[in-house]
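Only one chain comes next, encoded as structure tokens, the form predicted on its own.
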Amino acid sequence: MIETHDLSKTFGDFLAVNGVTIHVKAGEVLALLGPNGAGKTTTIRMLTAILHPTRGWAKVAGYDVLLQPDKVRARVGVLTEQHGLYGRMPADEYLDFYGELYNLEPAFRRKRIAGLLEQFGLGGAAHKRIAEFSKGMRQKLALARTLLHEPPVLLLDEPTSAMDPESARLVRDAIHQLRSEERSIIVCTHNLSEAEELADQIAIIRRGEIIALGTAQTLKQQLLGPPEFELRLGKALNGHLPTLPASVEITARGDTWLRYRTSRPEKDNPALLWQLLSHKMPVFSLQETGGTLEEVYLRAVNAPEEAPHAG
């Protein structure tokens, strides 16, 4: 649904995006992470056919962004940091205006607008001027506009920015519901827990280049090593431990707790629990510790850059 190869953009002598290659299948969500100025917004603008690539190519919903820009724009819904909301218009009139731009039939348009306003908790503010909306309400209205024409591709830049926790949860739930076999979503966010919750794939971009790409679990394994687990027991081990698989490495221990790493937790964790329970050792908890997406992100963006190869 979203495919790029060697996608690059220069502004004069400045290389803003360099060789971005990504594939987002229908039904998938990709979180695009990176520091401010890393190239996220420029990448999104190329995917919406607003900016022309300097090198490489991109296809959105099967259409080339350079050769078929009108077809691309008709099939994407875009939420940017600058919403472009018209403060003097009431919310329902604003959405109706955009519905006309998308050539939506009047009856469908009215039904669609009412449904979206209700979905995002704005039904009671439909006739209220947008200038009177809070930041969170404006964000939700901008997201409703993004969804108005039921696009198969969504490009969302900081979708929960400036929202209170309840509104942010509402938007994340909406993104979950929007995931389907006919739709792909790219989310740019600085909220790493949000990225881990929503995304099938995570791409980290630094200085215009994708420096890490994969599932959250894959990136943790690649950048942080095997996951660490903490086991807590209801009584002291008294120096006795069941036989541990060779793949288990103990990293710390106390009278009633144990921390260890394993590269195959799906096998070693059940085996360890079975041994403890067969020795009548009461297990209080077993959980993964550390290995957060924040650690992955910081490790990736702060890693030394490779020196350029000699020509």
Contents of the next structure:
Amino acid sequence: MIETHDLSKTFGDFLAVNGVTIHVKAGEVLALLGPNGAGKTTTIRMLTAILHPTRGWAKVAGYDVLLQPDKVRARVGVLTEQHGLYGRMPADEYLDFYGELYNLEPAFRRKRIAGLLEQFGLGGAAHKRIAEFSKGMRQKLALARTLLHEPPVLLLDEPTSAMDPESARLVRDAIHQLRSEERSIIVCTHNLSEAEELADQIAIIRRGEIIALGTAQTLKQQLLGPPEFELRLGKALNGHLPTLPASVEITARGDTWLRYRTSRPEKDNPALLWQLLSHKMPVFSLQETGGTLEEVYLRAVNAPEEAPHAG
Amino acid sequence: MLADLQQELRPALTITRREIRDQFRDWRIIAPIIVLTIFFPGLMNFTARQAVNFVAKYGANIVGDRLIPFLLMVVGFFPISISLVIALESFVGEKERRSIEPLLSTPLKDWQLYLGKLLASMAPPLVASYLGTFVYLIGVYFQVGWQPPPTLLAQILTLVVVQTVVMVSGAVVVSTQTTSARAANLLASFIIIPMALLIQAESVVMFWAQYSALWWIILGQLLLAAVLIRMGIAYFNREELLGRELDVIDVRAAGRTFWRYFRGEAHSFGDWYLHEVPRALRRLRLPTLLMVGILGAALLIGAGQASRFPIPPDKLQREDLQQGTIEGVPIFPIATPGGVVAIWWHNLRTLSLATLGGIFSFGVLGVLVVMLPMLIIGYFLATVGTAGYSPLLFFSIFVLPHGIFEIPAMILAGAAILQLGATLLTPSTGRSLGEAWLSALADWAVVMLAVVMPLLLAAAVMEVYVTPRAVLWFFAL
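What does the same protein look like in the form predicted together with the partner chain, given that the last one was the form predicted on its own?
Zooming out: every chain and molecule, the one shown earlier first.
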């Protein structure tokens, strides 16, 4: 549903996006992470057929952004970083205006607007001027605008920024729901736990170039090595370690705890637990430690560059 | 067909409707419009009545007769001046508040957005202007019994529309090159100052009562509006609107861009001369052809003027022109290196002024300057023809020796100036306006340095050492 190859954009002699290649299938969410000015917004603008790629190509909802921009724009819902709302307009009038631009039938438009305002808890504020809305309400209204024409592709720039935890949960639930409706979604966010929760794939972009791409698990393995686990026991080991599989490497230990790394936790963890339990050793807890997406992100963006990127 | 057109126009009108509704929610726009629609015409009625009564006491009724139509024009113009403010707010304000990006993400076509905003910026001020005019006419009819001649009324009403289009389309061009209302307001002086000068010229016309001149002013502004709309459509596009994030002038970056285009792919001076100069000339192929046509037309126009402004044939007899006349002619020292430098410098200075004029007039003034010598040559060719001499002989002796270098130089310089000016009107895919203009400037510099200046030097040498001898030879015949 979203496919790019070597997508690049230069402004004068500044290389803003360099060789981005991604593939987001229907029902998949890709989180695009990166520092400010890394090229996320430019990438989104190219996928919306607002900016022309300087090199490479992109297909969105089956249409080429360069050759069929109108068709692309009709099938994409974009939540921009700045909401761009009209303060003097009431919320329902604002959505109606966009509904007209998307050529939605009046009856469908009215029903859809009412439904979306209700879904995002803005039903009571439908006739209120947008200038009177809180930041979170504006964000939700902008999201409602994005979903108005039921686009198969969604490009969401910071969808939960400025929202209270309850509203953020509402929006995340909406994204889960949209994914289950087989839509392709790209989410640009600085909220890493949100990215980990929502995304099937994570792409880290730095100076216009994707430097890491994969599932959260894959990226952790690639950048941080095998995951680390901590085992806490009900009584002291007294120097008696169970026989450990060869793939397990102990990183630290105490009387009643043990930390280890393994590249095959799905096999080694059950085997280790079985051994401990068979020696009547009570197990309090077994959990993964460290290896957060934040560590992955920092490792990736702070890694030395292989070659200069600026053109 | 009509249904298709309606379908195409529908999104533009949706934009217009929203913008107008939004304007009516803003008291800062509504208040001046109301004042200029209702109170200002009333004030002008009062002024007209007082002035008419006052001048009548001294028998200067003509002043009153001229003042009433003049005030009609003023009443029509004041409300439309608001259109400039609305247009700047509509285009740049939207960019500044970032509300343009969601709009650009919809299937709207660039021209639909442009047209929608253009209409929204024009409609309320125009309605206010017409209402104000109506209020003024009613008042002036009941107070002094004056009714406008239908032609004058049509002229004023048309003038108001055309001036609105010029201001709004100018504001769009300004808006595409700025990202903040502050910067746009600064640049708006490029619209306000010429418009103020134009209003002064119109005032003179109104007091002079040469109302037919208003049609020429209308025509001129229509042409200008067409040029500005062309420019607006060329640069009011998604890439240009969102690709530009800063208003800061980066002289170093501009210098680098210019140098990149100037140098091209050359690695040495020889390489540049052999490859980049021909490339620049090839890029100027179309404007060069155009210049050949324009200079040919100038020659014919000049020849056409010979019958309108004839020199008496007896003043052109060779015997009368000999000796004293010829000796008095030289402006530049003849047959000296100083003369070469003087002529070369004069031509370079003329071309520099033509370039400057061309930059600020989309190439028009530059081309006019280059046309002047051809107009004069055409005039003299026709004049000597009527005096019984061979125009071909005259051309071969008086023009050809140095013209063989100077005319191609003028054609190429004119082409480079034309391209430089026309770049502002032409969309350049994948390049910003600034980059396209710098590339045209680089082409101009390449052609001037590598071709025009050497040709003009050669022409100056010929003009100082060869042409005078040929002329003297001609008179000695």
